[in-house]
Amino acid sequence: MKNKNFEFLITGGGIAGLMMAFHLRKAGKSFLVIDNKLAQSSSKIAAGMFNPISGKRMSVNWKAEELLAQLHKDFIEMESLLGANYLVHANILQAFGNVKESNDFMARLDFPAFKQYVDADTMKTCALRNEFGIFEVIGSGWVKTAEWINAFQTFLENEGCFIQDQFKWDEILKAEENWQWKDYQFENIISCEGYQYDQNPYFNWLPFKLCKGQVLLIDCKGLNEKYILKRGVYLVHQYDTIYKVGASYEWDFEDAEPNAAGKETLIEKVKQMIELPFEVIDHLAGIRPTTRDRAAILGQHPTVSNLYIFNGLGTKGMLQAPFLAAHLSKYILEKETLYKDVDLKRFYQFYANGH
């Protein structure tokens, strides 16, 4: 007889939901993940890059050292659990787009926190157009995101703690201290629904800023597969001579589907990036759940004590998810204080204004 009573329900089985499941499992807690296994989810089409340096301003990511340490620790355990390798170490070779970027980079070398992650004197040769110079980001890489998600979902399904279904909030009941969905009972819910947060009546007041991203898969011979190449967009090796290109940033969009304009924009960016011929073999799109301050959202609902959220990972999902899932797990299970940068409480005024 299948277990129908769990300590936690996790709504959403993307990067956030699965990392949350991983840490609850390590803590010996019972849980059920519900996800519809969409092939085109933003988690699955993402390149899964982790990069301690972010943006045009080339700033060191928040808690970069801790984020990278937790990522590596969790995937060593994950790979042992699932019997396959998903984490790929690949430094980024990044070309400057103009003289200003080069000058800004040189100025940042005065800061030890930045300098530890870069090699300004790299002598690597690659196909990047680099008339303004190039540098190497140390400690970066990527995770085979879609493969890992599919494998871990299947693993959890075999353990009886994952269901493929279209979760709907109007099907859930709150009975005294517990939640009920169909004939399942839960003590707590952790909402990890990504850009579909607006379907959740408990968290649809949050000020998310959704961003559509389109990516290409290209066949390109002559690239060095050991490195991630970046100039405006990235090129990440997938298999054989196939590379993922992306991603676009679209703040105004009608739907989550790939379109001709996005495809042409990415093709032009690749032409500006490398001098080698290439062929487009696939075109994908997804919607990222970003926030107005570009930081994730973790914490407890303002008035419902056994309801939590883990969302807003944006473009840094794979880098942040392991550390933040561990952090939220300790908050829920051990009453550890959340970091203010990611605490849901920073948006409580939106709840107060709407209620």
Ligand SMILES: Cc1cc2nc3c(=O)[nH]c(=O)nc-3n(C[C@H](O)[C@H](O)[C@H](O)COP(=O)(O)OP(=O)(O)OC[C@H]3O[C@@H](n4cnc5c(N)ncnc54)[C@H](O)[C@@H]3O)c2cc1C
Second form
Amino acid sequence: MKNKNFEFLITGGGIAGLMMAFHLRKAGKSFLVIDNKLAQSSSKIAAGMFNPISGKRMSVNWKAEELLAQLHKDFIEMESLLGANYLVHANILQAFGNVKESNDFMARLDFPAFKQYVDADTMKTCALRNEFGIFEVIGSGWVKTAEWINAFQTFLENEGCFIQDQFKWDEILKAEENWQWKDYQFENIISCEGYQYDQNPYFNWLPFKLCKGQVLLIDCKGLNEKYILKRGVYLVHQYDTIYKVGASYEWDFEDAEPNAAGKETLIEKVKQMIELPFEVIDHLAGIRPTTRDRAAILGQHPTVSNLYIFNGLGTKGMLQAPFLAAHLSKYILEKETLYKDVDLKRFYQFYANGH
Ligand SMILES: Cc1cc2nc3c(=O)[nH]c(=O)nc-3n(C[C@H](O)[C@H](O)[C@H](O)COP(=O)(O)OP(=O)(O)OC[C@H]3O[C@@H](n4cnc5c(N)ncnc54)[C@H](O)[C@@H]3O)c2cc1C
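Okay, that's the form predicted on its own, but what's the structure of the form predicted together with this ligand?
Let's see the whole complex now, leading with the same chain.
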């Protein structure tokens, strides 16, 4: 008979939920992941890039060194568990869009924290239009996210800790200390529902500011590039002559579907980036769970002590999820203090105001 009593229920099996499952499994905890296997979840359409330098101002990411270290450590273990490789080491070759960008970059080289991640004198040549010069980002790469998600979900399913289902919050009962759903019992719940957080009555008060993104898959036969190319958008080699192009950042949107305007914008950006002919073979869209202050959200519900959240990974799910899942796991299991920047407590006032 199947075990139906678990220490943890994880609602949502995207990057957040699966990294959480990975860390609970390592800690020897029992858990069940419920995921509806939405075909175009943010996690599945993401390019899965990790880049320690981000934004127009090219700042070094919060805790970049620790985030990168945990990502590499976890994927070495994950790959041995699943028997396949998902993490691709690929530095980014990035072209400046204008003289100002190039000057700003040169000024930032005075900061050792920034300088350690870039090579300003790269001798690499590439297909990028680069009239203002290029630089290389060291230590970047990407994870074959959709492949990893499918493989890890199947692995967990075989271990009896994953089911495909639509979890409905009005079907769960709080029975004394535990949660009861259908004929399952859980001691705790960790909510990892991405942009669908608003379906969860316990966390729908959080100040998310969602951001839609569209990507293309293109076939560019003349391009032979294993580096990630970036100028406005990125081009990431997938297989053969197929590349992923992305992404758009849409803060006002009506639905989660790919649309003609998004496609045209991305096509134009590719034309500004490379001079080679290409053919669009697919076009996808997803919604990033971005927060008002652009930082992730982890922690304990303000009034329900056995309910947690791991969400708000925004534009950088792959870089952040391994470190933050390990962090939340230690917070729950070992009472480690959460970093203030990501602690749900910073938003408790919204709960107080709304309840
Ligand atoms: C176009 C685009 C490109 C991106 N590129 C990158 C990139 O290169 N690098 C990077 O690091 N990040 C990238 N991101 C961001 C990244 O995708 C997100 O940060 C990350 O995927 C968020 O993961 P998540 O698990 O929190 O949410 P999601 O991916 O939304 O996963 C949540 C899962 O839970 C399921 N779910 C939700 N509610 C329920 C329920 N009630 N019952 C059952 N299942 C449920 C959902 O269907 C989904 O499967 C990109 C995003 C987009 C849109």
